[in-house]
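Next up: a single chain in structure tokens, the form predicted alone.
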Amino acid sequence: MSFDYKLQPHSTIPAPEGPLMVCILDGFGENEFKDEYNAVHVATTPTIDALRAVPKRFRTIKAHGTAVGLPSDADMGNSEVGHNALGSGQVVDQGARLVDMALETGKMFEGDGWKLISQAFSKHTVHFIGLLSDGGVHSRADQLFGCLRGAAARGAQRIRCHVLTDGRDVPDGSSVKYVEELEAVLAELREKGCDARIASGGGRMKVTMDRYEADWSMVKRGWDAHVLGKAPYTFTDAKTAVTTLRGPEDATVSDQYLDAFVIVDEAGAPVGTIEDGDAVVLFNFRADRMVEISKAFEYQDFTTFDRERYPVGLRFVGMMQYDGDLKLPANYLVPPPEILHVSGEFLVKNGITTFACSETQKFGHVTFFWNGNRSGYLDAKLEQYLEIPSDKIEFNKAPDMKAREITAASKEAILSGKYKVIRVNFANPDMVGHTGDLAATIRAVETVDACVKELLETVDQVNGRWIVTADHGNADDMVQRDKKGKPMKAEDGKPLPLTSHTLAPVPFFIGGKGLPDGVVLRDDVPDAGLANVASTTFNLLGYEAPGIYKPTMVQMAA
């Protein structure tokens, strides 16, 4: 039975003369802690301040936990699940929750992906590659531990872990703790007769975990370390590797940027290269930073960089399938969430044109994730996706990133008259916030505020409407806090930087010269979250929202 995508005119809100712009301020939360460590609060933001002051056209919405399909409200939101919710109008169980359920029920160990890797259990090595932390954005250490114990209990004779240190979704410096926890689990497995060790590693922003093909050299560094056993540094144990590469206290290297390392035996030989017949598991559940390394493992004719050696008979799986359109990887441990009837499908099937723009670091979020994890266009005749290449540097060194270029391109699209929907994402508050550099993050927020002003003025020129919101918090809290909310400081008195996302709600604004005065935010949906944005978008376009979506947040006042 075919699904009916026909949109009906709204009963009280007329269609706009100009386009509707949806602007996402990535990592821009509305935090309860309004002190000097809240970059959103400290920054000079006359545009956003003015929007907050407009009655009945500003509110906050939930962007974390169960509101975006994560296991609990203690789980931080992230850009992947946030844009899934924004684009689909629905809340679906997401990666972390799906993996939890697969482990809890044991279904992970019954699927085709597990059957594939189990072929290596008796005579070959099973390798686990991924981000070692409990940040819950890309992976969780307890899920890795569950996989390791599951493999050993089911006959795996030799296990090697290739660990990427975090310092981004968790406090910087916590890499040592996670390595110690993993080593304890591996020791437990060795006591039961399984040869289990850490084999290689490196920082997540230096090794393996590139995304959107921004820097393939990261992936090559990972391949060299994990597969070939080649890296700038060798150590006999992972804890020594991490503590040494972090350097002295007065010149500490962030966990994110640790150089690649390889663990060697007493003779100096790597303890865990990936060989013919071995199995490889990428244990991250989030897709964006696993696609490139998946291509290197999956495609025998891969040519993006010289792999030097490709293991014959490799049994390769992802924790999940990271790209549904590319069917990449072909084998996986946990089936992906099925997100159907996303807002983009309604738009193209009703002939509504769309322009989507961001820079490389967030381009997939306003396209792939927005479209329910689908690559490419839904309808190339009606959509235009524009990627502005990101700088290949640490983002606090250039906190403006590509905000001005995104603004210029989006203004041109607004004025062109070609598009009824303009979708824009500014990466700065999130990507600079992840560096822990408070001053740079304040600058990033101020830059974005100025760019938003230009976009709103441009929408007004063509009598359009707009939504301004965010996908999760980050820049709104840049310091670690104790249970009472008091900023925590190191022994030298310096504040301990917070580089992760936050649990804060995010702002939601509506407006535009083309928006009738009577259109206001409802006060009867107090628990609204990111999934409520899609219905609101359709209403502001002059259509009734699809019945399968979370309720709209707007109404025409009586």
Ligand SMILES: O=C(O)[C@@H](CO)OP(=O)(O)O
Given for the second form:
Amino acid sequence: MSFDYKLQPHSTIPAPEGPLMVCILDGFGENEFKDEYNAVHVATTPTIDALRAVPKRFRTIKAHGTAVGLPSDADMGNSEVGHNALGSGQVVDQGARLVDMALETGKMFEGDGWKLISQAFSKHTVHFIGLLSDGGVHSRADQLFGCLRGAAARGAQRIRCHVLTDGRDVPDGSSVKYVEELEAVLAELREKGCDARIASGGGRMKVTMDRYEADWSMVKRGWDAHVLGKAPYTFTDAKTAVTTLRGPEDATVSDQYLDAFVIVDEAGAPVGTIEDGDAVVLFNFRADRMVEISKAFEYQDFTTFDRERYPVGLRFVGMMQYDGDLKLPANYLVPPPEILHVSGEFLVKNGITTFACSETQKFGHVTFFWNGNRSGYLDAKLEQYLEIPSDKIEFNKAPDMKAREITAASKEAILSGKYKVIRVNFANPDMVGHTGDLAATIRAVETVDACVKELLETVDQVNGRWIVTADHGNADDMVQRDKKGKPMKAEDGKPLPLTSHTLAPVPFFIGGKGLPDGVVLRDDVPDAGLANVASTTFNLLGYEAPGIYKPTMVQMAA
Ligand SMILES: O=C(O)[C@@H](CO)OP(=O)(O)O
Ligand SMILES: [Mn+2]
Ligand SMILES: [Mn+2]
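Having displayed the form predicted alone, please output the structure of the form predicted together with the named molecule.
Expanding to the full complex; the earlier chain stays at the top.
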């Protein structure tokens, strides 16, 4: 029987005259630490402050851990799982957890993806490329180690690791520690007779891990280093590479931005180029930053940059399949989560029009992730997706990013009368927060507050309704803290910046001139999280929520 997408009118909440806007403040958490390092708290935000003061129309919701399908409540939220939950109304086991289970049960080593790479075990090299940290957003080092040990135990003769340093999901400077940990595992494999080494690397924001085609030159730098063995810097070991490229203590380069490097032998030859017949594993489970490098490996006729040499007979797999529509890559180690019946499908199947907008850095978040990791339109006749090109610089240098352009385009869409749903993502609190630059992050938050004001006023002009929320924390804590929550300082007395997301819940606001006074937040869903937003969205559009979704957070007061 085919799934029934028909939406029923809500029993008490009437449909709005104007549109419903759903506005995501990326990386804007409601943190318990309300001190000078909380950019959300410190910033001057009259709009959001006023929203917080409206009774029964503001609450916080969970945005991390098991509430968004991550392995444990120690896992911070991120955009992928956050937007998946927001857009699908459901909590599914996410990549991190699925890989954990595949390793625990040994299923990983029985699948077709593993069979493919194992063809290279006896006579060729197996390469592992990915983000080396335990951030748990894109990858986890312990999962890499599990794969490495699994390959060596099953006969891999030669292994090469190509490591992207993090400093974004984990403290900056921790790259050295992760390289040491990996070197220890590789030494253990060498003792067992497997020739295992690190071959190349670079910082995640400079090499390989571009997303949404913001800057393909990053991917080319990765290809050159990992495949061709060409990079601006060569070293004979990875720890020296990372410590040298970070530079002197008073002028360090962040782990995120380390230049590409290649490890060479005493004669200066790269130790691990990728050759005909080799196997390549991308060990990140998260999709967005693996799609471009996957295309370079997978597509014979790839022309976006000159690969110079394309190894023949590669055995190429992703940790997961990163794009189900493109079937990219064709081979993978663990099947990705299946996210079915997302809210966008209900909308288009009921003839409801949508406008979705963000800048490049978050464009796929409000489209691809929102739609359960589907690329392209669900129905091109009913939807318009607008991407505003992001700047190609470090975002603390231009913390306004493209917020004003996004606002202008969204206002136009709201006023056009063409769309019933307007979906917007402001990247600033997250992207600037990741730089660890407190002053710039405060500015980012203030800019977004001003933009939200404009959007709310525009929605009011057309008697619409709105939801303002976020996908996870980031700007709400900009300092590393000890177990008691006390800000940590470096030896020179400077605070240690926090570049990662936080575990904080996020705000959830409803309102709008077109929202009847009686529509208020329920007080009987205290544990609600991002997955409860979709039901709420349908109610505010005047429909009952689909039965398979997490419960709504609103009701019409009696
Ligand atoms: O930049 C990214 O890739 C992640 C952090 O690793 O951030 P977000 O989940 O907000 O996209
Ligand atoms: Mn995000
Ligand atoms: Mn982020």
